[in-house]
Amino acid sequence: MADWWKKSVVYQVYPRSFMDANGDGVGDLKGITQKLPYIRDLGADVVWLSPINQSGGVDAGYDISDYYQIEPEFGTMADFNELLQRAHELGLKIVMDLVVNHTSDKHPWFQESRSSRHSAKRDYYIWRNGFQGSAPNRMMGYFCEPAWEYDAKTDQYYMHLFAIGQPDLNWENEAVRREVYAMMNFWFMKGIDGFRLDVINAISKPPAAVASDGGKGANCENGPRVHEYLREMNRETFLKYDCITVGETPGVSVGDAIRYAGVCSNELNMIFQFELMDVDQDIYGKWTSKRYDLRDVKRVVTRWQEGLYGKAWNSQYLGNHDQPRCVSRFGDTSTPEYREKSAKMLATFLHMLQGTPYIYQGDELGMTNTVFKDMSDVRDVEAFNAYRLYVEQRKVFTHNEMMRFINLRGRDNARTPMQWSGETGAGFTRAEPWIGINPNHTQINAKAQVNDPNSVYGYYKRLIRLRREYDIITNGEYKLIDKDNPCVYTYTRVACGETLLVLCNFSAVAQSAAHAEALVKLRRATRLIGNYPPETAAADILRPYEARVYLLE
């Protein structure tokens, strides 16, 4: 089957915040269907839906209580069928989120599992005896809390790498794997075009992680049988369909990525790595005001561009439902001009790299982080757990410090409603929204941009069009230029005697571009795109947040 996904652009929809068609303050499937022409007009050709399955409501859909049903807040299976049909009519492919490291504690499997130590489904989950009156071991989960929860009815603990309401499935149990593959084939037979696999590299637990010995536990990423499971999954599901598969895989190296998504791996098409997302972390992880260093960004991106070339396929992203808004994090929102210029610059940087680009809803408008005045404005379980741990328990941060970090790095920044218009409700809803709308929707919204070729939206359209027109953007080999420059990111892509030259100023100060302009003067150059008018450009100067792309022949 053709690797069509290498030429594709993926648009991620967070259903709860995309479009509310029935007026209850929550986005839904009918709302997504209404807005599919918008996505098609942008130029994307794959739509990734964050979870739409029936959920326990603990972690924004990532705690599934029924894999075969639609979350009632989002609509019905008939609504999904309509969405899928309309998407295919428009030439769009639909990718679903597959959450099978864990389920909701409301899932019937878990309800039966916890009913008795002798339950037929007891071994569907990971249960252990305590150690000396406490948890089996001291392993911590991803959400700032212990990875074990005591269940009094059966006097044992169950593992949950995420929230307490998200018990981990036991992939050692073949019956669990058969259930998962049957469910996946159900959705493929309905006509979906692929899966994004949530934290899929954590499904195989090392022995130390599940030991009931009071020890530290172990990292569950890239466990001992994970590749065996994914090759089995591939045989039982993916190989039967012309589909796209991307695995969310925290804690991976380039070598790991090649094992997961190499040209001969027989596992996945590509993975999401987190090394770039961790480039500005500090001693307490994401809860910091530390600003990234561009030289670190170059180091990370270059390692992945060079390391996977010809061996595996990159997935390119600067934001998603788990990250703050990319223009607030990597760009500059201090003025409207800088916000617009830096949003376009970041898009240029991303879309000219080798790999499939992922656009998170609203980034094509330059949507920004919002302001959460207090914890009452927050909805994310991760933020609540972090506040409890670092403010109330350990007293590492003050309330004001933690609110600052949540405003900078919290996941809710990406989950505020899509800004369709400047009207009350941002064109998203006629009701009280489930989470507050960013007040800047009156200036930043789709209605103001879709017919303006000079807008951020218009610029994204031009970038996506270039991917269709120039194979070098898909196939060219990456080379970094001027690696120690702390403000300017310059790289080339080379293929078949042509060179693509990409220049991006990541600063608010004009920078020299002499090192790159020398290349332009030596060869016949065509300027493909830029975020400043070309007639005003000084050849050897990059203005604040300026981006330029040349094709050199």
Ligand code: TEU
Given for the second form:
Amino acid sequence: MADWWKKSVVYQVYPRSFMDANGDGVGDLKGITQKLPYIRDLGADVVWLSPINQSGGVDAGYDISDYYQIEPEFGTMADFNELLQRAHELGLKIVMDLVVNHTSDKHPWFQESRSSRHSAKRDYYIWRNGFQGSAPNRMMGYFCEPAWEYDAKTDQYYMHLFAIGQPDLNWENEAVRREVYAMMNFWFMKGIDGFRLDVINAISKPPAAVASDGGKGANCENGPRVHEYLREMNRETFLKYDCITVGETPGVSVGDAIRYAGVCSNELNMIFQFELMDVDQDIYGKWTSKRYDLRDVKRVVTRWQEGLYGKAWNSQYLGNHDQPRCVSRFGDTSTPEYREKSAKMLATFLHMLQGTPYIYQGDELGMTNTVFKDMSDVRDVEAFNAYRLYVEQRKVFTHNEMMRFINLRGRDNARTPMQWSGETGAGFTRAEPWIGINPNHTQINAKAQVNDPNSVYGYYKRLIRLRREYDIITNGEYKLIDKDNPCVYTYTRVACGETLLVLCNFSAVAQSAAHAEALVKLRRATRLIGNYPPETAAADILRPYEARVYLLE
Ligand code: TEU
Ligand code: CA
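Same protein, different form: I have the form predicted alone, so give me the form predicted in complex with the ligand.
What follows is the whole complex; the chain from before opens it.
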């Protein structure tokens, strides 16, 4: 089928934390292969693997030191071939993470580049003279650090939008682009089914960003040549294969998304937007305890649903390896019951929207944020840098405040090991894991859920099956019903004279559903799914975190 990815459900695997087959405390490829049947049973049909390439180990794999090798901690190329073959046998497609805005500083290209101003690969990266004895400009990167690092050997600075160990590639250099496309084709020829493209909208740097003038620098998102590069990449790679592509693009508007992933853009199939992830940000970005307002969620989601309809394709996600656990952030973990209900409600909300749903590993079990007692429990470079900047240098937060924010928002929340069972090691490892296991694995784990149709897992499975059975979930036109209601999110999807009606109570308080039930009474209604038993329902009341979906004919 053309555009098969519109009907797909993608499951994201974070290899370090999925399954440790050889018992060294780190997840690996053999572990993933072992667990592919679990993903298949859930019903997902595409698996996105966060980076598995050889890495410098600074940013949990997002700093690649050899694009043609498998990270030794994860296994060998033979292990990868086996994973790919097994996945295909099971009818699962494999998407790799393409991290080409930057490499590791241990990549041989960078080693050569930094060796001399005249090295053949000098221009593979972005080198500039300092300005009056300091960095070329005052630009800051994503990880709470200046975007320039001084290199004494050649007395110049290199640009790194992320960690110091992640120098940015110079996409202006055609040789760099050729290397990247050749590498992509290598993986396609091996049989992979697509790429998720890491911060792909930052690859073209605007002149002010690279100017050595002591200025402010510039935002590198959606830079001047990015569409030219992506169209070139498409011609050189994607066009030749039946593949799925999704760009990770912080800072894009609906209009930008149509340029990247419009039906005629010849760039990407879809992108990840960040506006929904920004609804609970504050003056120091994500480092806050601010709770979202549902009306902001509605505003953002509605703008994207309406804006891309018929013009481009949405991706849907509530969490990934960079975000806290969605049930902790958008749901309620104050009681086991609310955790389960709100995890199912959030899943309903997401899976019934138009767009390809992305499930982050463990969300299908209702896995939650964990507890970081102090910085020794933390592993993520972003959290360390933020701590240094806000607590030690600028002193805008106390230690306790920052620990609170890291517990609420830190990326490590999503990176704790997958909870396969309640045993020591959570069925993930026999050894000491590389990051602490969430203590609640004794209650929340796959073993307790896979055979229980009423579990969060069982519910995800039913949601995914519905997508296969009802085309309206893929195609229907979205309409928001209750714009100003701060607790209930009601929307419809309309196609071919049918209406899908989705009701989600985002609060712990019973809410009226009269507005929606009035619609139900007028038509022949079938209840497709819900997170409370239907027979106990008072039709016009939504109980805490209740979700229901009807098909109206
Ligand atoms: O993320 C890019 C990105 O925008 C994030 O850095 C985001 O701003 C941050 O995580 C929010 O806290 C990608 C990867 O998903 C991330 O894991 C990498 O660290 C980053 O690129 C660098 O490769
Ligand atoms: Ca291992």
